[in-house]
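This document starts with one chain, in the form predicted alone, laid out as structure tokens.
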Amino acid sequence: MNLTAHNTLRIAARADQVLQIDSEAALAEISQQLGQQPRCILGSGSNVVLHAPIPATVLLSQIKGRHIRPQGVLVAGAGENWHEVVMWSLAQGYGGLENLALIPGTVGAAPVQNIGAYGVEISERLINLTAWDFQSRQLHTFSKAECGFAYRHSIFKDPALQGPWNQPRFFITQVQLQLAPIAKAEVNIGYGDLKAAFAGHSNPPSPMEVADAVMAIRRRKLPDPAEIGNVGSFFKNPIISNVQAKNLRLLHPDLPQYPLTDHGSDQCKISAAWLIERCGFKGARRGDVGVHQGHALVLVNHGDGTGREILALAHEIQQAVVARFGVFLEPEPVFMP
């Protein structure tokens, strides 16, 4: 089966077998059927780089369903579209996810990556999640603390706990998030472009207004995967020591830096996009793959690009940034295989 439609980079990888997982009960049957055979998990493929072919059975996350309990607890199936759930929750009168609007992918993939944007991460809203354990062959509920959240990270990205890409232990089936009625919701507009969007406003914006601003910013800065293949931000913003950041700032006063209070006082985050752009890669092209002309953090597939070509370009960027700035860029997406 061709997986072009199941990854936002639009890479034409193939797999011998693809199974749609539309219920928790289906996982019990498939666990028995597959045994220890290689398998991998795909949501909408918005955070993966596929090679061809895929030597594993691909499990497509299709578990649907969403509702909000009276206490503001959003319960959503892992196969739900993340952005649709964000906008639906606002329409139901609940805020809390507005900063995360228009992020591509499924609900189940969101906590794996600990998605974040404009000062908010999903870990701040998560109560717990349910996942199928292929080892014990039963469902397990993980609290927020058990998920081991960090910047763009959770235990579901840790090979020591989750296993390799072709033998994942946990398949997320459901997520529960704590929201607040819009009348009582506290909006977060203190981050970068979002802060500028509401500069001069005398009253705090509503959650829906924040979502609208976030979507406008993302559409202005990031390419639509429906129009050109990409996985959004390809590299994480590096976290470095304050000493290294100070030295870089002396040489490059315009390098964006962001203090990290949750990492203590000795670390800060710097802009990966700035580093890549200063190395001359913004708008660069290598055959059918390249760096988006509007955002240096986004690698794109112009047509018939392959996973190997994307990885070669990513490696070229990493080497250039290390050579010039002494900073290593860590990729965000998962590579299969």
Ligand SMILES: Cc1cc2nc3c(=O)[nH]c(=O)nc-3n(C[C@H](O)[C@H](O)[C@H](O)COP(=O)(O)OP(=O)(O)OC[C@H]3O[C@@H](n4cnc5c(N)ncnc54)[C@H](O)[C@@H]3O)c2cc1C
The other form holds:
Amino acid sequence: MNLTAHNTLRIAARADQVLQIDSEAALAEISQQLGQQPRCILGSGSNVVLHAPIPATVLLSQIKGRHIRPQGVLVAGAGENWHEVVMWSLAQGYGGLENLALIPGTVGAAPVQNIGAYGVEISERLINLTAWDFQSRQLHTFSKAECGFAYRHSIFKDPALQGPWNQPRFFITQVQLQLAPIAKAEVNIGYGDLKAAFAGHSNPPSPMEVADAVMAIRRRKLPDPAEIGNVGSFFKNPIISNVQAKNLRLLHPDLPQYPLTDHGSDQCKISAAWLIERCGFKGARRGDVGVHQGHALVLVNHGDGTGREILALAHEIQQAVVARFGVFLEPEPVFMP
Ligand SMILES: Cc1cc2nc3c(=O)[nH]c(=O)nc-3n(C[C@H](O)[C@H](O)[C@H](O)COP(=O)(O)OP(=O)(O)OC[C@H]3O[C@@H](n4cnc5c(N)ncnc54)[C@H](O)[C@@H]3O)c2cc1C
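What does the same protein look like in the form predicted together with the named molecule, given that the last one was the form predicted alone?
Okay, now the whole complex, with that chain kicking things off.
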């Protein structure tokens, strides 16, 4: 089966077999049938690069269902659309997810890379999640601490927990998040464009107003995958030592740097987009793939680009950035297979 409609880069990779997983019971049954046969998991495909035919069964994450328990505990099935859940929770009178509005993808994939935007990561709201373990063939509940969250990372992205070519051990089925009633919700508007959007306001905005501002900023800045294939940011912002950052600042005073107070005092995050733009890649094109005109961090498929071409361009960018700045850019999406 062709997977073009199942990945936002719109790569035309094929898979041996595609199965829809719409309940935990279906997952248990399919797990039994598949045994040790190769498998992989896809949500909306907004954070994957499919770069060859997939010699495996693709399990589509489609477990639905959402409700909010007393005390503001949101329970959502892995196959729910993330943005719809964010907007629904606000409409139900609960804040907490507004900074993460309009991030594409499913609820189940959100903890995999600890999605984050405008100063908030899902790990800050997560209570626990439930996942099917293909090894023990049982459901397992992971506390927040057990998920091993870091910047765009969790244990579910950890190669040690994967089989050959990223074969996943765990299928996340449900996520529980702690929200706050809107009247008590504390909004976070301290980050970049969001701070600017509310500069001069005397009263703090409501969570809904924050969501509206986030959506307006994202629509202005990020290319819509419905119009041009992409997976959002292709590289993580590098985290480097303060010593290396200081040396870089001497040579490049305008390199954006963000001190990491919560990661110890000796590290800071720098802008991957700035590094790529300075190497002259913004708007570059290699055949049918390229770097977006307006955003140097976004690689795009102009039409018939292949996963292999995307990887070649990513590699070219990594080499240029290392050669010029001595900094390695780590890709954010997952490569399959
Ligand atoms: C325009 C655009 C903007 C973006 N902006 C942001 C942003 O601001 N912040 C951010 O963090 N990300 C961003 N992303 C990346 C992406 O939206 C997120 O990573 C999202 O969580 C991926 O969801 P998905 O359902 O598409 O996952 P997929 O791409 O289908 O899968 C991603 C990974 O998760 C695994 N996976 C999926 N579902 C499950 C499951 N149920 N159990 C176990 N593993 C699973 C897959 O096997 C794969 O390894 C953006 C992407 C795009 C296209």
